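So this first bit is one chain, no partners, the form predicted alone, shown in structure tokens.
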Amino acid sequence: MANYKIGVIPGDGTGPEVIREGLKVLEAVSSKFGFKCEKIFYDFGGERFLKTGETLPSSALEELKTLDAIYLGAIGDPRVKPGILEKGILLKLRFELDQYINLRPIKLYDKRFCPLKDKEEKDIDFVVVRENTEGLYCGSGGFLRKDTPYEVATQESINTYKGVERCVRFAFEYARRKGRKKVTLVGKTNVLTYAFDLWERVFYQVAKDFPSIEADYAHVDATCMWMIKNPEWFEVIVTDNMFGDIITDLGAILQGGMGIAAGGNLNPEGVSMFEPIGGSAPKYTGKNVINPLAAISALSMMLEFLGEEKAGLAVEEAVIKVVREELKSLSAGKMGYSTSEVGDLVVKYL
């Protein structure tokens, strides 16, 4: 019997609380497809941060680097400035175990939850492969003169030759591995000419390893222009790191808003972490009402990432039974059910 190490960091507001359904879900498939995981606990986040100035040790991220994958409830808290949180722990997360894909999802799983007029659930179906270690968010520039009339500020997007084709060459081969058959490279190669020319030349240079996918070209605003006219032109979208952080928010609302997107953050080679993607809502915070089903669709991936895909199958089924036939809404109180509610319908339908 497979007995998988899972480092789980409940985070900050309605974290623990969703967490806590995707956990009960995880025991339920676990003792129905007969593999065990052991659940290391870690309380990374605001309260640890208020307490001790601590954001992620590293003792603790070499433990990280021991485990079969991380399952993350959410980071951010009001009481602590932006951007601490979020460059101490979820970018330090995805750095330093080099967690260099952003897989992101985008399926529409009930009509009635999307904003698009006449689009059905066939019409919605494609996946963001967004590069993750690089681009603007290394944090590469700085400040001149600061706070004067005279500041300058820079930030630079680093991509290299390394980074861009590993992360175009997983596109290809997840879209071979998923039966899609095109590849959709998103850039600006008319104004980013340094950067995107890079980007180019890599994509096509894969795509000749893969003559049965269809390598296409977007401008990334033609393609949040397409995104909401004809979403069914998508199959497999791969691009930087910042686009690929505008147009996945793009799409989660294309498949009925944050209470229903995952994501995962990978290392094919190493350790990676799974996550709902809505952030920490902290004005939802112990009012049982916040959709956990972001947070559950989180550990569909994360255990066929580990290679338990009948598992990973069967909840996300389950998911799709509930909003179906259950919810009312995906939104925060407007469900029909609590949040621990909902977590007990995925477990009932598994």
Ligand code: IPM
The other form holds:
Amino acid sequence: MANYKIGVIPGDGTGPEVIREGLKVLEAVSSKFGFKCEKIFYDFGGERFLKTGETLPSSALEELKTLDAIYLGAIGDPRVKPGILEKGILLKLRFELDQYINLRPIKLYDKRFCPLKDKEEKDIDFVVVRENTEGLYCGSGGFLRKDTPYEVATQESINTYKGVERCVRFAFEYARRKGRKKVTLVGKTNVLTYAFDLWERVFYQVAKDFPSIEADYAHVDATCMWMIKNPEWFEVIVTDNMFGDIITDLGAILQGGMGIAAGGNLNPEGVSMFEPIGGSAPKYTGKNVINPLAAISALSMMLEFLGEEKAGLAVEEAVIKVVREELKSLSAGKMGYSTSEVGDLVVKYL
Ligand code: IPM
Ligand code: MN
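Switching conditions: you have the form predicted alone, so give me the form predicted together with this ligand.
To see the whole picture, the full complex is given below, headed by that same chain.
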């Protein structure tokens, strides 16, 4: 019987509440499909930082590299200056584990929860392949003459051939594996004439290896418009780290909000990490009202990437049933059920 070693980082705010429901579902689905999961818990987050000054110790990082996958709740604590935990934990994990893809499916399960008029389930079904280790997120830049009227602040977007190539190739391979017909590069070639010149050249070069898949391009600003006006045009979007961050929040609301949006930080050759993409939602912490379905959907993605495709699919199907047949809303406090009741419902439908 397969036995997976899963690192669990519940993290901050409502993270622990949603991870608890995810693990409840994992328990049920693993016994149903006949595999085991050994869970190793890590207490990284705001609380530990405030007590010890430590974000992510390097010994833990080495240990994480030996696991099969990581399941993460949320990182972010209003008591800590913005950037410290995000950079010190979440981004550090993505970078150090070389999770170079951030895969974010945008799928509408029930049109009642879509904010767009005249759009239904079949219209909103695409994935964003976000580059996850480069671009503006590298932390390259700095201050000159700080705190004077002559201050200069720079923040550089770093794009490497290797980083762009592996991301674009992943997008095309993913499209082929999932039977998708089109990959759209989202960029800003009319202004970012270095960074997206590289992206564009690599994109059309890689596209040649996938003659049956259409290669398309859209500027990021226009993409924001099309995502609202004609979301059905998109199948697989590939884009850089910053644009991917921005358009996936827009994508999340198309599928009904942060309560349902999940993602995977993937290193196809190493250890991947799965998370609900909404934040730690401090104002809902401890109230048992947050929607755990994003975390449960992240679990479904994790199962697929572990090679337990049937189990992953079963979890997704159960989530769809709960969304369609039970919930009044996907938002915290309005679901008609508590966080733990929604977890129980998923288990019931499994
Ligand atoms: C996300 C988040 C993170 C990001 C933050 C918390 C650093 O917004 O996962 O989309 O910008 O990548
Ligand atoms: Mn984001």
